[in-house]
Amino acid sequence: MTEKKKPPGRRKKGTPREPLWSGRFGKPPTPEAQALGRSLGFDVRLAPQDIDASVAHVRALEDAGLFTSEEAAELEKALGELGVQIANGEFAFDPADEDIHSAVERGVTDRLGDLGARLHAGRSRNDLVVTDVRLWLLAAGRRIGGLVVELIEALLAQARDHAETVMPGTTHTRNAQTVTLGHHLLAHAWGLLRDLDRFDGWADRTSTSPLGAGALATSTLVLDPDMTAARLGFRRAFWNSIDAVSDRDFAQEFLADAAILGTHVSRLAADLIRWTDESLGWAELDEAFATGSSMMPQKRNPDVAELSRGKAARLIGHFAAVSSLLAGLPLGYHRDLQEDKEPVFDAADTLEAALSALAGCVAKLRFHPGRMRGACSDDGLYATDLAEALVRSGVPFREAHHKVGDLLKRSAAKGRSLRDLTAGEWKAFGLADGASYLDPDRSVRARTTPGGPSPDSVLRQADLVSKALAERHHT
């Protein structure tokens, strides 16, 4: 009976694992030294995309005549099915797998010996983990887009529910003047659709393959990065070797953006919180996306709300921490580098979290139209709007706003509000239909200007909002 052979270069068993990078040295790295530089731990979760930068190299080794069309087949199909079982959990990683990468290598070389030794010609840990991160970090963004529609259609539905309901408006968080709810709504959903722009700008610059940069220089060997980059659905390959493998600014982009859509969700939130306010009494909480207190058995915390505000504090330290970590790095790759991917795994972790729970609360959030009308008695949110009537009547704008200051203030004074005013006070301020102002109706109504809270401006501005969403569902 022959004996079957083992694949060349096969580890014998029991023999210990040796780096990639082995060759130049006479010892192993100190199991500290070890323990500090292994990434497995958060990179495992690149896997997916180290397999398909993997067989599209062999394919690239395979177009420049390094492998024949059969071992490429058989180096893909070893590939696939690795990735199974790394996806399944049936992967056993060993002590010695650095990272997510070298474990690849060395699950395949297990495998078919010699023939899977010959998968890192060409290239480097350097172009393959960065091309690994923008390939990740392409479908959370893709993710994480959707899950921003999701919450701006939250918006569009409550908004135009309420394009009529009125409330007061406010600044430095006093009243200021009315407003409709769905104006205040759709406020939010503008800078939401702003954030979408921002990642599709994002999402562009980022579709770039660094995979044929190599450590630095690229190779010796006839590669064709653009083939490389069409076969992974790049829309470009890189320009330049060194940028391609040094540069974390997309890491970077991705971090400021994701910053500036969690402060959105955050402002969001805050006004979900003071609304809910039993206070206020504007709205109030579906169960489901609220939380009881441990002792006091009559609270409903909208911990959903708490949490998605605070995270934006977490998004922002992960930009810091980027930023300082790039701000002074030579050009070149540096292991410094490998300190990036944690803060942009817990960034998309952190976003898709907060948008899908915010979103299901703005959509059964139940507002109380007949609370919010109620806070619009106070006569101040009339005050631009009685100033605005004495212009018109030709009384310049200074005086107007003196005037009614005046008149506010003496009406204090005496314990009086305007609605007490007579018909002959009215007429000697300057105004013979001044009462007939102190409308939350009739204010939100006279303000036609395009943008503003008028109830057919609130349609308005949703239809955009609507077409908006349409336009890049077809795009």
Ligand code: ARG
Given for the second form:
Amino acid sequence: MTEKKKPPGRRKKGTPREPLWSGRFGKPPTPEAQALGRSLGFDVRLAPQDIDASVAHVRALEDAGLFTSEEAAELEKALGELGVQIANGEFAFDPADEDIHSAVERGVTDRLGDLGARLHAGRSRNDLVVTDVRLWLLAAGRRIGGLVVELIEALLAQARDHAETVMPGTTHTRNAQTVTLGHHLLAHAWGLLRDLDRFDGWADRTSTSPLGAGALATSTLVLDPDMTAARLGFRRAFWNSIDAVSDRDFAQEFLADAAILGTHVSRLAADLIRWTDESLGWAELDEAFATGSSMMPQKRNPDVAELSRGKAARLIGHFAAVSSLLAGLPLGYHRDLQEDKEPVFDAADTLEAALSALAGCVAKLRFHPGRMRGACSDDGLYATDLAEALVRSGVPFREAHHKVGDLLKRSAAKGRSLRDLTAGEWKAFGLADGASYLDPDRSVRARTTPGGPSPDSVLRQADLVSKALAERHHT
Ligand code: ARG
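Form predicted alone already given; the form predicted together with this ligand follows:
Every component of the complex follows; first up is the chain already shown.
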């Protein structure tokens, strides 16, 4: 005769723990199967969210008449204490705890016996896990948003300081037209503002509570998902229980937004690396954001910027990993979905690390306006301005373009700069005041088209960016 098995909640001391589903099974999973399935190593980070979700569920069961208010209060207290224990590293996890959800349930059951064993009624780990991850990600999204704001503020402060600092603007990393440093810095800020918008839209969609969906089809216990959603601070509850447990677009979209933000961070870092190299020397990294070499005593390397540039690769990889995981998967919960967590956690950690380091790096960057102005001595930077001056005197642009190109060619052949041209030569060219165009300050100020690089435009843009940030505080 086989011995009648005890439900997991009523285990005798000293006997090994059974999995939560052991009723239907004759033997436990092998150690290898357990090792493959165990997610506790990474999903332990969801403990605070799992506790909050469990408390909200206890209250839903109380509303449904399945707990007295005393029982609900006792469970809430035990769950709270368990949360503190886990946070302090005092909770003894068991090798049979497959994931944080089973560990929390087992923890309250160890404390409260039968009362704890009543907790999981009307819920499944399928609705619980997405509730936890959504809560975790919403908090992470808020932290990331705060760091993006810090980075924008650092760019903004530098941009205001350098609204008039002229520098060569480039296309193909070759000298193109003069710009102001403030204009270039704010170009990065605008991209980051769009990232904030993207995260806002994502956060609204993600603020949908799945709790009450159960394994896939709700339960006969008639819980109130709207009430649970409100208790957990979600904006709404799920509309479809299958969607609630199956879909991971909130994770995929987070990773897409993270990859785009990571790309912006990477491109900003690339500019910093270029500007601070010895050949340009337009800026200098604060020593606290630079590193030396173990062998070459003179080195001051831009590791913070390089790592911020490199992190985009893993962020893009995480989006690709979760997208591949989801594509082709039928609806319903599948254990494959457990694979969403590590990419999502790592993406959040990576962004937090890179954004906070880079914000400090930008804030402490020392620019060398003199060297940037020096680099504006290249005649070529004014070629387009000269062609446009001819256009204003009635020359068709194609002809003006050709004339300026020809002038540059002839001067270069004689080893002369346009600055060496005589008044007579300028007159012959068709622009008596030609020499006056070879001035970086005049050049940037002349481009008064809205959204352009002039100092006025930079200050106007800076105000707009400040306003956009201030409005975020009010919403
Ligand atoms: N650890 C699991 C995950 O991360 C929780 C859900 C398990 N559900 C199940 N039916 N096996 O996805």
